[in-house]
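A lone chain, given as structure tokens: the form predicted alone.
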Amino acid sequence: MDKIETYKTSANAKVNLFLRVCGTLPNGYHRLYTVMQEIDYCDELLVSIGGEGPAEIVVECEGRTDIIPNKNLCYKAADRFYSSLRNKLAAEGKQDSRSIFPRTVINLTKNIPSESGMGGGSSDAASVLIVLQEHFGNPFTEEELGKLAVNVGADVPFFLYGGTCLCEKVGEDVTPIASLAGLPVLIVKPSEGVSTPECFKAIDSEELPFFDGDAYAGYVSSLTEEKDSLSDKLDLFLTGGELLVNDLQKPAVNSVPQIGEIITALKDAGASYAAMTGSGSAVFALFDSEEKAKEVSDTVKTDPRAKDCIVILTKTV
């Protein structure tokens, strides 16, 4: 019987600290420019290579009826890793293109909620990339699997590297910048989701806002500057000020109003800083102590404008 090696691993979510959409590229993507941060809270995988059994990549997902395997993005990865290391192995001789590589069995245990713009989806896909790349001996180069995840998602890219990064284009362009590492991160999010196409639908039927590159590329280098305690880097990243958009949040407050009605009320329970990540339709706060963040987490679940909400208590990584 083939050897099982099984690896256990975690996909961290993300926020997008802010989110601008600078226009369309030649392939019709949406060009982005955008500052993602990891977070602490997490998916669970097992993923288990070798093996008796057909050689065929099998995700599952126990309690998740709306995990389709063959069209989860874990299961993409894993495809389209395969299928590269085939044809890179027959580019070099090593290897006949139609050779099967060896079954692979996904088990994924879901925490991150979907259609939140936390990123799971991607985070996950990126967390298989990376163990197969291990197990495989690292036959691709840190450029070779960035195109491989573009190609699977658009934020899988990201996850690669994890921290604070600048990512620029449809996501493939990553800059690790200076950690914000240790922030309280308080993640509200509806119960009603966001569909991400829809929203780039809605962002295309109106003209852009104004984007000043000068600006935000000012902006991000202030970023590279490394600060020890929570409120200097808190109080570096809020500088940004006006720059800290993200233009997906209007289409996706006229979809699901609530957004809306959360941001307001972590302002009010004192939160300096609200604002939706990615696509929606989570809401996230940043904090520079644990104390404020927890007070602002005790007065949003009692507030009727959050009613059915999950409440995420976090920090940044």
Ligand code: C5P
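Next up, the form predicted in complex with the named molecule in place of the form predicted alone?
Coming up is the bare chain, nothing alongside it.
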């Protein structure tokens, strides 16, 4: 009987500490300049490779009717991985292409809310790529895996690295910067989500806000300083001042006004920084102590502006 190997792994979420849209590409995608930050809140995955049964990719996610198995990013990641591996081995004249496509069952436990801008689907997909890369003995170089990842989704390359990274172009240029790990993060996610394509489409109808590349390059290079204490890390991040902008926030607030109300509620409750992540609809606030984060979390939970929201207290990784 064909042996089954099962890998248990997790897939952390992210927030965008800031996100600038710098241009539109001929294929309709946008050139981005953003710092992504991994957070300690995850989906869980069990990936079983091999065994009897048809050589197909199966995605299971109990209790989630919104997950369409062969449209899911995990499916896309495994599918792209296998077709690239087949092509690579065929080009090297190494192996019969059919023998390297074992049955692959991906079992997902979703915790990261969808349509939140927290990268759940992309992180799951990156975890699948990492598992397959390990299972097949690292057939792809880091660069090849990065290219494969961006073809699965714009945020996927970041999750191959995690931590704190500057991400540029569509998302494929990833540069790790000094870690802002350990900062308490409060996530407040309205029940209504924002569609990423709709949000990007809305930004196309207006002139893009000015992007001062030199100012950002200076700020991001200052972020490479190592800081020991949480308050020093937060202070360093906050030196970004007016550069700390998410260009997708305005169109997202137009579509889900509660996003703007939550940001105000978090600031009123004492958060020194609160903004939307990605294309929303989740909002995050950063703190230099767990006590402060807990206090703001308790206040916001009773605030009518955060009615029906998912509230998550976690930290940066």
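Positions refer to the first chain, counted from 1. Between two forms, the rigid core is the largest collection of C-alphas that superpose within 1.5 Å. In this text the structure is predicted, and so the values were computed from the model without any measurement.
* Examine P26 after superposing the rigid core and state whether its CA is displaced by 2 Å or more between these two forms. => Yes; P26 is a residue whose C-alpha shifts (by 2 Å or more) between these two forms when the cores are overlaid.
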